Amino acid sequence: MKFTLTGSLGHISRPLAQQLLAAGHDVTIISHSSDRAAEITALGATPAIGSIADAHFLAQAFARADAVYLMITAAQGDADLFEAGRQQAITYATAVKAAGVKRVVNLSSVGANLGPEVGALHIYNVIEHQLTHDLPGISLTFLRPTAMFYNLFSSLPSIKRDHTIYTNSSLTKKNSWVAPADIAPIAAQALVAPQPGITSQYIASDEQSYSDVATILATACHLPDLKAVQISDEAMLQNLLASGAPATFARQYIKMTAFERDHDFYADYRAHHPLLGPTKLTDFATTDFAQAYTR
């Protein structure tokens, strides 16, 4: 079968491409950077170098594909997150229709079932609704992974400086986390053998509170005094702005984490609870995170 993947050689797209290629499928990988072309070719895939904002380019890259894997990249600068998501979904839908593709797998997120009250994650609700509206009759699979393990890298500076993870989230509520490696097999299955119609599927690897995370990282990094500390929404916002985060994103991120803290954010996730993947936070902590900490 022939598949086209967005996401270049990122955390999910690389292992997804490797799995599809190992199974004998024909894979095209879209990247905006020509520097990635040789590496994509070395994997055994076909590079398609261009912008995901260009519907004509995408239609050419999607041509003759049995299915496509779509994901959104971060909005640039201080752009309107939700309008950026809507526009990208429209561009994707335009290219899918022009290419005659009948199967789409979209990397969405936990929280996509919720509205603007969930802050930054509302972008995925916008994208899911736009693709559903614009692609009637297409097999649409929305993958909804939970918080990525690698999001914890954002706490490396404060861990190195203060031996502290600062968060405005609850320290004791169980959050759901996922390893990109555990997303790839589910994405591959959705591409190769999609469910008919419009479906969504949660993906998770582990469920740990921030206090649990601090304990796990303390062991992996040999920092017995490492702790998680809850700070106010305003203090967390100022931390994000000081780190260089765009103001619009920072405010929506704080809105997201405050909603997770104060409401039953995981209600729909629990109602459709996935089988947890094999990769645990302890695995990530003792390999990727510990290595990043010692660099």
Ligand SMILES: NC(=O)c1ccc[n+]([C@@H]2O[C@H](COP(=O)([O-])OP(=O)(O)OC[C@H]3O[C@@H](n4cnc5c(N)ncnc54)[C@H](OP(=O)(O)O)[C@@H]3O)[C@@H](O)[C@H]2O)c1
Second form
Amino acid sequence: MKFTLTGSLGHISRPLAQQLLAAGHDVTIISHSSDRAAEITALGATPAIGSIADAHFLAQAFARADAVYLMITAAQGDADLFEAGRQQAITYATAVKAAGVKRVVNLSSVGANLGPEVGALHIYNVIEHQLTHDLPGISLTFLRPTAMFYNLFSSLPSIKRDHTIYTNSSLTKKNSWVAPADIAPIAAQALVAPQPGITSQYIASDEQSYSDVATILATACHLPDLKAVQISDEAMLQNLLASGAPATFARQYIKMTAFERDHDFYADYRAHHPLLGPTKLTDFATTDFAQAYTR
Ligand SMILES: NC(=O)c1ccc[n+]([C@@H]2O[C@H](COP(=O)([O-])OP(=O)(O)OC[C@H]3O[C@@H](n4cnc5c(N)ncnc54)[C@H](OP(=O)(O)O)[C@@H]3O)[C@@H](O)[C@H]2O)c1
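Now that the form predicted on its own has been shown, please provide the structure of the form predicted in complex with this ligand.
Full assembly next; the chain just shown is listed first.
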């Protein structure tokens, strides 16, 4: 079968492409950097160099694909997050229709069931609704991973400096975490043999509170005094702004973490609980995180 993947050789798209290629499929990978073309070709895939903001380019890259994998990239500048998400979904839907693609797998997120009260994660609700509205009759799979393990890299500077993870989240509530390596096989399955109609599924690997995470990272980094410390929403906002996050995104991010802390954020996740993937936070801590810590 023929697939087109957005997300370049990123955390999910690289292992996803490798799995599809190993199974004998024809894979086109979209990157916005021509520097990536040689590596994509070496993998055995076809590079398509252009921007996911360009519907005409996307329609060409999607041509003759049996299915496409669509993701959004990190917030750029200080634009209205939700309007940017809506525009990206419209661009994707325009290209899918122009190319005549019949099967779409969209990388969404936990929280996509919620309204603006959930802050930044509401972008996924906007995108899921727009794709559903614009693509009637097309098989749509919404993958809803929980928090990526690699989000913890944002605490690396404070771990190095203060042996501390600062968060406005609860220290004791269990959060759900996921390894990109555990998302790839589920995305591959959804591309090759999707459920009919419109479906969504949560993807998760581990469930640990911030206190648990601090203990796991303390062992992996040989830092017995590493701890998680709860700070106020305002202090967390100032930390994010100081690290260079766009202001609109930073405010929506704080709204998200405060909602997760103060409400039953995981109610829908629990109601449709996925089988946890095999990669655990301890695996990530002892490999990727410990290496980054010592670098
Ligand atoms: N962080 C979380 O906890 C979380 C939770 C749920 C869902 N998610 C979703 O997961 C996504 C990240 O997935 P990932 O980790 O697999 O991605 P990733 O590793 O961040 O890779 C994305 C790649 O897309 C390419 N790209 C960026 N802008 C582009 C553009 N305008 N046009 C074409 N390609 C572009 C870049 O590669 P090139 O330089 O080669 O173009 C980039 O490396 C997030 O954006 C979010 O939507 C995240």
